[in-house]
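Take a look at this single chain in structure tokens; it is the form predicted on its own.
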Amino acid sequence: MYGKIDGEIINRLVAISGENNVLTCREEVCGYARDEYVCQLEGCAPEAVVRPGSVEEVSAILKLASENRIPVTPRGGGTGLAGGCVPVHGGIVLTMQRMNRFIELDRKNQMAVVEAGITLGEFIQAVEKEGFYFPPHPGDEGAMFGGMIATNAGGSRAVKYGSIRNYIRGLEVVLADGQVIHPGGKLIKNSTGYNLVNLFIGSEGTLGVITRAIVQVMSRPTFLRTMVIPFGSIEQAIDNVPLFFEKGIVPMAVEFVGLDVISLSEKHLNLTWPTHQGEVHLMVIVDSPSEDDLSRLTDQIADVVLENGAIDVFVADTPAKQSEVLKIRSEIYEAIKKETVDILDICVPRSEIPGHVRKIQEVARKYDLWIPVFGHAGDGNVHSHLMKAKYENGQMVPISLDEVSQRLEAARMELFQDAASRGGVISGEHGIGLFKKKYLPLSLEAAQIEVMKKIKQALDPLGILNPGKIF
């Protein structure tokens, strides 16, 4: 059982973080039962909302908490796909939001020290500034970075550069009881004790507050080119990834894309995909330090994909062509969200991609429903959009969500299984939180969700941590 906020641990939390940063009113509360989860479901909205500004008043606030049995949640940008920062039991929603600062860059050992609620675009904007460059892009500008070590995410570049765990190279995190510890350092290698650091990314706020991080950064690759590939079949798509990297090609990025959703994000932006030919196309994006080298692996990726069914090869060889090519990849989401019921965000090793997207068009057909599909091919990542509408005449036709809704579960559960049964799991990036916790025995035996629990007990023994996910 929980303890309830009153007015002394009002007056306690105004005391630690002032008044302005203690939030009780419900009309400005009520804003953080929800994150960017497509249903818009909303969770229990919290009691309080504070704004802590330093680890000094984090770690007076949960021991505050801990003293009173108080649950917190601990929030980011809020741009979270899974309910991961959805109160389920009121207590308090710690938002990071005034832990935005920039702390340090070391050029020498390029690394970057950073508070939890700097955004990604404001990271990137800095490194860049200063001649550096750091690699993932897990998608919205908005989100915090202790939110999205939290998720580990991931991004369309992790094929070559990895998800967010692979940069973060300590942390500094507040416990339960308000205890801060600092796993790990400005270190290339360490195998001092246990490795804290990656027990923590992606533990999804359960096991404690995350308030800083030193982040690896590295030299900006020189010259950029984005490719448009098109297929007259998923599968023929799909079935090309694996020969990139027979041949040793590495790209930054592998996206396929069906034409349906591009149209749509095209009506959305008033922009223009390059090409409409085909049904599905690949976009892939390689980087390199010279320009010799980047003509030659673009010849090498033609060659492939001419030999292997593609209809054609675009290249983007401008940084205007290749902005107006992300932006229309990159919005896609928003151009089909008002009728997206869940992305699905599950991950398959590379070479069960074909396999698992061909599951998807039988069940859609199965089922009688429009599932979009597009993702990152080059690193498994499939995101299956469920959706209350069909697809005719290059429009979105609403259907009722009572029409469709035991269809659409029924989907997602065989799509869970099939990944399971293709040794995948349900979340790539996206993270489990409140949405996908009753699925996590689909993809993780038993014996390794009871680790899990009790790592979970052994670090927060009270259940205040962001009570009510994963498990």
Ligand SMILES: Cc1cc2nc3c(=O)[nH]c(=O)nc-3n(C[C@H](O)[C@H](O)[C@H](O)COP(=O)(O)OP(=O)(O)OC[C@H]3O[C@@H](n4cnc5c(N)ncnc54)[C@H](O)[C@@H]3O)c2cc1C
Second form
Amino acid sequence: MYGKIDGEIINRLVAISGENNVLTCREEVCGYARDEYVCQLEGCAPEAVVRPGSVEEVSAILKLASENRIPVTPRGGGTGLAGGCVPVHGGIVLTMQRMNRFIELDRKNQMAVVEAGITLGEFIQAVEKEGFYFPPHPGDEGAMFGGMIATNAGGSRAVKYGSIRNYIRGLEVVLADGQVIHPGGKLIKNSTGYNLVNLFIGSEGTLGVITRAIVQVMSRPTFLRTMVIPFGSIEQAIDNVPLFFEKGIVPMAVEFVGLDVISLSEKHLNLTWPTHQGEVHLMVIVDSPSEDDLSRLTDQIADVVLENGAIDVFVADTPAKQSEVLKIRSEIYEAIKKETVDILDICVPRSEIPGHVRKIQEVARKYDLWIPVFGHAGDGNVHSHLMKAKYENGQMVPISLDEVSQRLEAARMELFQDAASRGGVISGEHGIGLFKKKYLPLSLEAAQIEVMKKIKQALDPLGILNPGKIF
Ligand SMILES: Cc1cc2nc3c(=O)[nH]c(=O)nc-3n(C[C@H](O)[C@H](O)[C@H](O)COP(=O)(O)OP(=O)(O)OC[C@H]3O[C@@H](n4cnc5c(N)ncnc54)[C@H](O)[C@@H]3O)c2cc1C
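In place of the form predicted on its own, the structure of the form predicted in complex with the ligand is requested.
The next block holds the full complex; its first chain is the one shown before.
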């Protein structure tokens, strides 16, 4: 049983973080009851929201919470898509928004030191101003570093550059009892004991509160080109993806998108995509420090795709054209969000992408569903969207959730099972959070889940950190 927050605890929280940074009024705390997952659970409001301003405050709050067995749910930008920051057991939501300092850019080591509440957008601006580059780019720049680390966020550039895990060199973490630890450092190599940095990356706020991070940055690739390649079918488009890698071409991003969702995004933004031929398009981004090399890469890709079913190849070679294409691609979610019930985040080995995408088509036909699929084709992270709508004559036609919910659940299970049969997992970048935990045994052996539970028990014996998540 968890403890309740009474007047005495509120007074102590106010003494730690100040009156303005402890919210208890119903209207205010309700805003911290959800994230960006489309269907939210009702009745999850926290009893208090606390905005600490320093690691000392986070430590004192956790000490108080553990003494009184009060649940603490860390929250970043609230852009998560798995209900990870939803406080299912009430208690305290610890929002990191005040701890948003960019502390240092160490040019010699090419590393930045930041507080957990800095947003991706603020971070990109700060490093780019100094001539550096940070490749991981989960789609919403309102995400905060603590949240991105806690979910091991990815994004479309993971094909070439990897996910957040590849860039975090050190952390400051407050443990459930208030102790502060500093695993890692400004180090490229480190084989000194268990890798605790990696343990906290992807731990979804269940093992500790991340307050600071040492982040690897890199030199900026000077030239970028975006290609849009139309195909007659999704199978043809997807079958091309493994061919790039077989030929030794590593694009920065390979995304696939259907014309159905592109048209909806175009209408939503009043912008125009370079072509409306075919059914499914690959959007390929290549980068290089040399313009000649970039031309060689785009020529090679054009040769591969034109030999393998592409209808045409369009190259956006100016920053303006590129940003228009990227804008349309990145706003698809906004355009279809209203009728989206779930965004699956399955990741399969790259060689299994064509097979898994075929399965999605088969499941859509079997259950008479519209399942638009778009996402990071190059890294195996296939985002199928479970919709309560049909796509007819260029329009999204809503269907009541009651009418489709059983079919959606059956489709979800079949797709998760298909991923497992291909050596894949149910989450490649969004995390398990609240909404995927019942499916975890489809991805992990029972013995692995047991090891994870023992780690949780060792680090948080009272179960106060983000209870109700992952397991
Ligand atoms: C339009 C859109 C596009 C997206 N595209 C992508 C994409 O391409 N790739 C991708 O990976 N994700 C994507 N996401 C999902 C989301 O942006 C990421 O999951 C992001 O990493 C969440 O960061 P956040 O700060 O919003 O975390 P929150 O949603 O606030 O929290 C997420 C989890 O992290 C924990 N947490 C937060 N801060 C801390 C902390 N300081 N210490 C410990 N735990 C903490 C929370 O408890 C929770 O479990 C997208 C989301 C949207 C809305």
